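First comes one chain, alone, set out as structure tokens in the form predicted on its own.
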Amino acid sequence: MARASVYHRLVVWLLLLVLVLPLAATLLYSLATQWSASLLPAGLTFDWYLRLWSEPRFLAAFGRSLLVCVGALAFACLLVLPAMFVIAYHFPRLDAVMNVLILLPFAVPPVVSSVGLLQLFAGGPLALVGTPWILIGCYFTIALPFLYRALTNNLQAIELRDLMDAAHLLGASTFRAALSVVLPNLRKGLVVAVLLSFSFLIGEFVFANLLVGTRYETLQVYLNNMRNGSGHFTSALVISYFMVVLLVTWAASRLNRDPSSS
């Protein structure tokens, strides 16, 4: 039992070595003033930080990726929450087909969307392609099955028809029991998805490379156009991004966990 025990922390340790050594390597590197034919860095500086921080172009790829991303986040919980109380209060067998319904924007590779989505849209009335509002409805099917899984799961767990039952009881009328009631249960698993929907949709880039392009340079367009040139400053870009990702996840995990178990 105790070689077994040993054996199982020795796999968790390496996997987490091998998931940890190439960011560590990618941080070193940020924080290098030269590094090219010795084994450790000639020296230590966060001037690659400060270069980054207070160049123009990446603040505005940064403020357009957030804009972006809420934008579609705003838009999805702006219609997924109504859709999704219709459903479980007054269709609850449409729930299975739901399921099948949200898993589309998945089957689909974004290439083949991108390419399909270029063809609609980069001309006549409804020419998107180059502004942000395309970027804003692709995302918005990418956070849609997130936002769905999340709520559906806390949906189930209120017993939403026997909190609807009391509150009307009480005199409330459907859309006050569901906006004061309903609402305010759903929260955490409101938060929690959007804030796991923002960390995955700041790092997307095929659609924001092949519908936009400089034309609307976010993050990871800013973060590819910039491959030719410093390591040191492409590092700490990775690095700033990755921060970012791991702080919103962190905010998300701190919110998901069960206060019982602390």
Given for the second form:
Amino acid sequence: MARASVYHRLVVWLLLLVLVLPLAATLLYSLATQWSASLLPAGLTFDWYLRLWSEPRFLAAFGRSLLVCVGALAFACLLVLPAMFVIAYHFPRLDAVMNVLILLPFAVPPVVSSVGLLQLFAGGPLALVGTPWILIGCYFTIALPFLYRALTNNLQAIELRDLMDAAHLLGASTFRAALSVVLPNLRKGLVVAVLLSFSFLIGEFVFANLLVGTRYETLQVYLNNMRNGSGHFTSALVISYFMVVLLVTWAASRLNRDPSSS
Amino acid sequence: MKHRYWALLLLLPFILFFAVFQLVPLAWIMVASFVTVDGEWGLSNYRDVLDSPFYLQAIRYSLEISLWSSLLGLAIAVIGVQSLRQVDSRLRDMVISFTNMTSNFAGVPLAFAFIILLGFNGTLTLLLKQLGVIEGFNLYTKGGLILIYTYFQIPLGVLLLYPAFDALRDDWRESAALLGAGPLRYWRHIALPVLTPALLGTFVILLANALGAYATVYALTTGNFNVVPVRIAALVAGDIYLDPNLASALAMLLVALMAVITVVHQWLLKRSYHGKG
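What I would like now is the form predicted together with its partner chain, since the data block earlier showed the form predicted on its own; can you produce it?
Full assembly next; the chain just shown is listed first.
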């Protein structure tokens, strides 16, 4: 048995090594003064990070990404929450329809959707191409399956009917009950789902690049446009981006685990 | 129940926006793929794609890269998950949450990390060169792409397969061992048949994930490598030759490809251990 456990530990460490390697190399590169044609960097420095975080174009791109992601998530919550409540409370049968609908953003790759989006919103009454609004709309569809699944699981766990009946008995209107009884019960699940959606939305590149590009440069598009710049600078950019994702997913998992915060 | 119908109104904005950003664009592609440049209806866009060696090559490369990266990713994930379940929980939790994080590590940042690690002057390339293991490594080829795709398939594979391994009970392995079955026979006759639906399902998701992937290959090769997503994007947003209707046909072929894979998956699932039982 001892030999088997050594083998399993070895495999797991190897897996971790493979996953860490690209990140570790990027981290080291971002901290290196100079590193070319030698095995180890010539020296270590924080200079690239200082340069990055004082670069106005980077800060602007980062700000735009934050704005689009937060906007899309706020918009998604605004639309999904009432819809979900209505389906769960009044029309449970529609849940099957929803489950098919929310498969679409998963099944249709962004590069396919963008063909239609580019044609539809290039001109006319809805000339959205090149503006952040089209990204907010697209990101709403990307986040939707995720938000919907996470929230329905949560809704099913809280005995919606009993809660609503109790609230009605106490004289609350349906609207009031939904707002002050059901919503607080969903709060934690909602926050976790929103944080996780944020961490993959901020990494979105296809829609941002094809539909908007440099007209509203987001973080990923900026990163791609910096390809010919210094490798150290772009490494600092990659690591900074990853740190943001790390922080957000860490917060989500903390919230998910901690039972006292609900 | 009058207010039931009032409640239906709350669904409207949601349906409207979902239609505008998801359903209508998809319907547009479907229709546009059957309209020629001159505005006539017909299959000529599809004919153009299937007659062109260039687009056929893109389809072939897409399939090859997706198949290999999915198979490799799945194999590594199976071996990894199997071992992950046997180690102590602290190490396991750490690796799982790290896998969670790296599942977001794809696209442009991943391409950059790989250039640093395995580009012409990448760290690992230099190391292996000095050790005399390789002459040099070209990341910008099919082999290089399979490697980078495999990297982003692994975390997804691990996350999808980890819960599926709950179906395997420890005492099955012990019983099998008592009855004289070695690890190979245990896997061949017990573990694999039980895991088949999960493995097939994960494989299909990985395949779809790789077929639709655009950001990584675009960032790595500046859109010069010939795969279907790159071709589609070049036809609608490139700077040389635009043909949205041809792009629509190509996009529909990609979607059809995924649909075929899903149907085959369903059919295989019905024939497998769980389908019969």
